[in-house]
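Encoded as structure tokens, the following chain is the form predicted on its own, with no partner shown.
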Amino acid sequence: MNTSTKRIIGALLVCNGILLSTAANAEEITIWSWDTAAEALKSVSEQYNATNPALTANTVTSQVYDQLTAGCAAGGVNLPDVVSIENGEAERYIQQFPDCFVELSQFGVDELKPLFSDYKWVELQSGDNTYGVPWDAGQVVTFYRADLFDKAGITADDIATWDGYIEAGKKLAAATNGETRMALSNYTSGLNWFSVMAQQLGCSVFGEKNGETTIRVNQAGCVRALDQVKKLADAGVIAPGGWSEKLTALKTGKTASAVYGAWYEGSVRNNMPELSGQWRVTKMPAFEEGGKRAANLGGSALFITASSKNPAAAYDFVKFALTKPEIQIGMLKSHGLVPSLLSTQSDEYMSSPQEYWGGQTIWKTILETSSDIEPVRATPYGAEAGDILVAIQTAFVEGKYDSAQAALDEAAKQIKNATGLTVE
């Protein structure tokens, strides 16, 4: 062996030494997510793995609630240094574990705040300080089943309110001898229906005053909002169902509408192949006409944790997946979550026609609610009064308070006494 090839033999070993060096070294961050959202977020990671050799994203499915609050509680122990978590839960850990998450002003976070709607901000501060980046989100809006609906000699301008979503669920009942309804809801195990009305009327569980957090159940929008659940129950239009029951009675034809976030267009189109074309989107009912159309009903936001070595690196990541417009299309087109980011209204695909909707640009529909959805605090308090809201929305729906208004009255006493806040 010639001194020329030991040479160069000699300058590849050192350059694989190199190599394997930085492999070896190359920093990791860690996300956590759940289902969809973390088989969304692993896609995401690869194409930043593509991109950023020095560091690898590794996504991993979780059950991050229970694992966050058990790591949270004992100072950051076994944590990511990425975390997705529902904008309803976010003031519940941001008040209980301050501590636990990277505040994000530092990394100059307040440059991307024009870049989302205002509503997905709320939940995800505290003070000024701002804790999490919005994710997807989930516009309200009613999907129906439009060859039940043809049947039935129904459209969708005859559900443009509520008033009218019962005077249609009359005739579609009528139509079907009875078989078919207008949606299944979760009102004697769930809020959605009654939060997702309040929330158009102005009004909210919580609010604030002075600084401080108050409780605003009892005001007059969210007792129109209980009494039109007790209007859509008492006329048969709607009736109690689980997340199960609701598909399958879309499925087969028991009910012909959902009025949900966005994100179930996925679970329609993902659960009923067999029934493409025959499903359209509309704007949720409002209360009057030309009233408000809009609200949201679910959403998520990625967080960085205080125990990440790298937190930089992790709000780099962050930053990837959240604000870039073609990074969130792949995710809506391969998952079904519906972006949070506003320039993804112009993309080409949101003006797209969509083949089971048949034909229909969907997204358009969708998105254009965004600017009309108002913004609504969740609190570290929505755990203790969803289940105070939940026994008394039944009740009330069974007739065992005269009027919505001594149903909230009561909801907001009893909400005071296991939160010590104050009524409004």
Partner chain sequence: MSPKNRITPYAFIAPYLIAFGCLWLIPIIYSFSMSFFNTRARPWKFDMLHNWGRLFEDALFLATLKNTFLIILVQVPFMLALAVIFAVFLNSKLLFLKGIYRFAIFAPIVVADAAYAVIFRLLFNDDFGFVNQLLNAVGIADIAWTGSSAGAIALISISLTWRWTGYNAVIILAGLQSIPKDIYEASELDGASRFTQFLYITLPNLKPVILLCLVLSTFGTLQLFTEPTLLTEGGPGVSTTTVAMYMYQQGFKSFNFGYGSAIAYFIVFIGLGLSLIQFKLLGSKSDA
Contents of the next structure:
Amino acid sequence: MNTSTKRIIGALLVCNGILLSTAANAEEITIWSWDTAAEALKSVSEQYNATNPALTANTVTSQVYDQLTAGCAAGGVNLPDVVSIENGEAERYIQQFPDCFVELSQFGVDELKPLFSDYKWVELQSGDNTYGVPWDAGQVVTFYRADLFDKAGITADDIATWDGYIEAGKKLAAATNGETRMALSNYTSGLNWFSVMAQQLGCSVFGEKNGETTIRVNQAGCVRALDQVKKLADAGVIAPGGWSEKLTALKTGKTASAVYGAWYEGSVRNNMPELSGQWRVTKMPAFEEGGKRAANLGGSALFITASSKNPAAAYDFVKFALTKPEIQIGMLKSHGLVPSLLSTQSDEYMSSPQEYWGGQTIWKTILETSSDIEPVRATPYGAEAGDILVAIQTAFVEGKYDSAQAALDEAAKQIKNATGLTVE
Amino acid sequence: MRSATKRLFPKADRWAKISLNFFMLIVAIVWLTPLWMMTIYASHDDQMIFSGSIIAHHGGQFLENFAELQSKQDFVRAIINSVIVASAGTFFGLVVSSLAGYALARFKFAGAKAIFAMIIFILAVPGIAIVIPEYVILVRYMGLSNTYFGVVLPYLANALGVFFMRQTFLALPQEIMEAAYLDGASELRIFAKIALPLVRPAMASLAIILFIACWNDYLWPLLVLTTEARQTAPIALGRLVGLNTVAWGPMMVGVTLMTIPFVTLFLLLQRQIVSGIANGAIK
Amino acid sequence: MSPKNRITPYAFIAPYLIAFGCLWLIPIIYSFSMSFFNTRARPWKFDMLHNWGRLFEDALFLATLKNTFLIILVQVPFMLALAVIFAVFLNSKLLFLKGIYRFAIFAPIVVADAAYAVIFRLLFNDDFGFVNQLLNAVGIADIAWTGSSAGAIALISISLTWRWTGYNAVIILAGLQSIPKDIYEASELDGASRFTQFLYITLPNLKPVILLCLVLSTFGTLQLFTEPTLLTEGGPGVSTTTVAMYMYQQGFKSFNFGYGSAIAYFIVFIGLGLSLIQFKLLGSKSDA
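Any chance you could show the form predicted in complex with its partner chain after that form predicted on its own?
Let us now look at the entire complex, which starts with that chain.
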């Protein structure tokens, strides 16, 4: 074993030598992204390279966050030129590591401001500085199985409100011998539905007062949202489940709908080709008839790292990828990444019927909600508050608090303890 | 002695024998089921895995699953990377640990006690706590980003390895080395020609312990190795779990690929491995 | 002994000390001192109790500490008892086909953490998993392995037991084999039953070995991270979040580097403290 080990070690030392000597090539920019988003950016890189022979853009699939954190903590080493960060995660990075990213005003990012909705910009800025350019959006809508709904006698109008959603769930269970639920939601491991509902009601975990970040999680809108989560769980129309469970449950007909960000379209379409024609989209449920049926969940932006050797070229690539309607529509078609670029709304593809979705013009439905979306900031404290809220939400659903108000008062207290912010 | 036992408890013996063997049979079945099911899942498509019925036989989808796995992640490459990293970590870890363990076992010198106490302390420190400063040193100051070498370096200083080798060398009869020493042999020669050959079985088992530890490591290689071409198997697996499209069949193929070679190796070298782990712990 | 040259021992230990100093000692000193800084302030501000003081007011931290201790107090003793039983049986003259059983129990030692966590996640899937299907087949309703706190704790415990019992059994088996045979022979002639022998000869002689397993398992549990992350993501709620996971969340997710460090070294001190207690309660002078 020893000789072969030595040979391997010898070989790898040689490899390292080669790698280290060729690593610094200023004519190449590297982009980090994840999963579907990375695949989409890979094809954008190819298009970019075809028109810009002087520069090579190279997209790498990466588990962005841990690597980005370590690279920024080490003072900007081992990082790409461009990196994608989800909107909700952006603030903790630009607050904690402002020196890790390039401030984009110098490249004229202000010209791009009118091209996107306001809610996409708030989390990419710190004071007057802008660090990122918006990419995709996560307009929340309800995806549902028309065939299963038909079987149970449910129509899209029935799920226009959350209470209607519960009633529909009961009908669905009755029609399928209890085999099929309305949806899985991550209410024991995350806050997707809670934060979306709170957003509808104009509440958020954090707010701002006199220029200071404050805690608002125990205000009326959030309390009502938490109550609604428990009502849904108590009625048995939803059950807990994470990402993979959700997809599996939808694929196997254990659940018939998903209330999720519009980027979920690509996941449904690519994971369940056999269910083509059975799916439909409608706006998310409101709290009362005529109430707000819009919220945002997720979506991301591109950032340029301060360690980039060629930030101007990186910015050129970012502009190419994010501000050209045809490129954005291309990523929507191939990977279901919904553009937040406003000019894409008038593209004819957006009003064309989608075969997978039974000929429905889903993008029209989805984009119509954009203007109703309330801007919400995750703040740098989002992750910490999230941990606390998940624990309390689970305990509340399990009946360990007398009321949603009591639960969220406790949450506010703990968040205050953790962050040192004041409760508004 | 055997006949004495039989004479004293003839009937109890038979029942004891039957129930003992039966109990262990059940345990063995339960214990092997996860690995068996892993190979079964690896050979079915997701439709079958989530069909809601018990699957007890192998399907014919293994190669299709393998092809799908490879199209999402170059898993074979990831396993090769893992083998490179773990082999290098094991080899250098063995060299460093046996040298240090030998010094602690054979010589009395100033600071020996302090070093030993530190080693015990290190065993209690969670790796996650120091991963960022470690990263700053290796990647920022030594420029070893995205290199196998950078991943392997921290594995050289393995507290458990030094502890293990110290205990092993302590158990050697000191007279042999003393005799060589009086014959005028250098310490390095005594170490290499006399002590090391005597502890070869223990080295083999430490090799396995170190190999498993390197093979298992997740966060450190994730941070240092930034390109897909260099990622190790656990990271490739982690990426599969986090993908938008979770395909269990292909994932199980990946798990099988990273498990079966070692289980087989274990089957072949069982006696050495087991006695090695045991010796290291007991002495 | 003393070598010819006083430098010799240092030459032998130098490679370790250099690697250790650069890659462990400096990071340890650095991260420990970080626990005394408010790392949210810009620039970082020295504040002795900012992080350490928060530990005991932090309901989440206390909950994760409780979860970790539950495993140390329930799963670890159960696993070690099982390991003793396996070792005694594997060592018994009455057992046939020892090789097969040994293989079955010891094989998990070489299975990677991430690999077995993924296998167990599928086996224990609430809706489609093999385990629930088996339970259904014998008329037992589905158990919510990941959907309920009790189920999730059971799932983590079962997984850990599968992975680590064999490892401990190996160590205990070796301990068994080093007990002098003549003690048993003498007691047999006195007419002692097997159970009496186990109670009065085997167990007392195994004490140092069991203690070692206990200390190793305690350290291991205090650093437990991979299994709950991949199996239950620490949920539902925080019911299976361990201290090590919480430390990761604080450091890598919330960027509270100082607080993460305080948690890390709290774990270190608890680990060292617990092993001291274990030595005091179970150990004799010869073990220390």
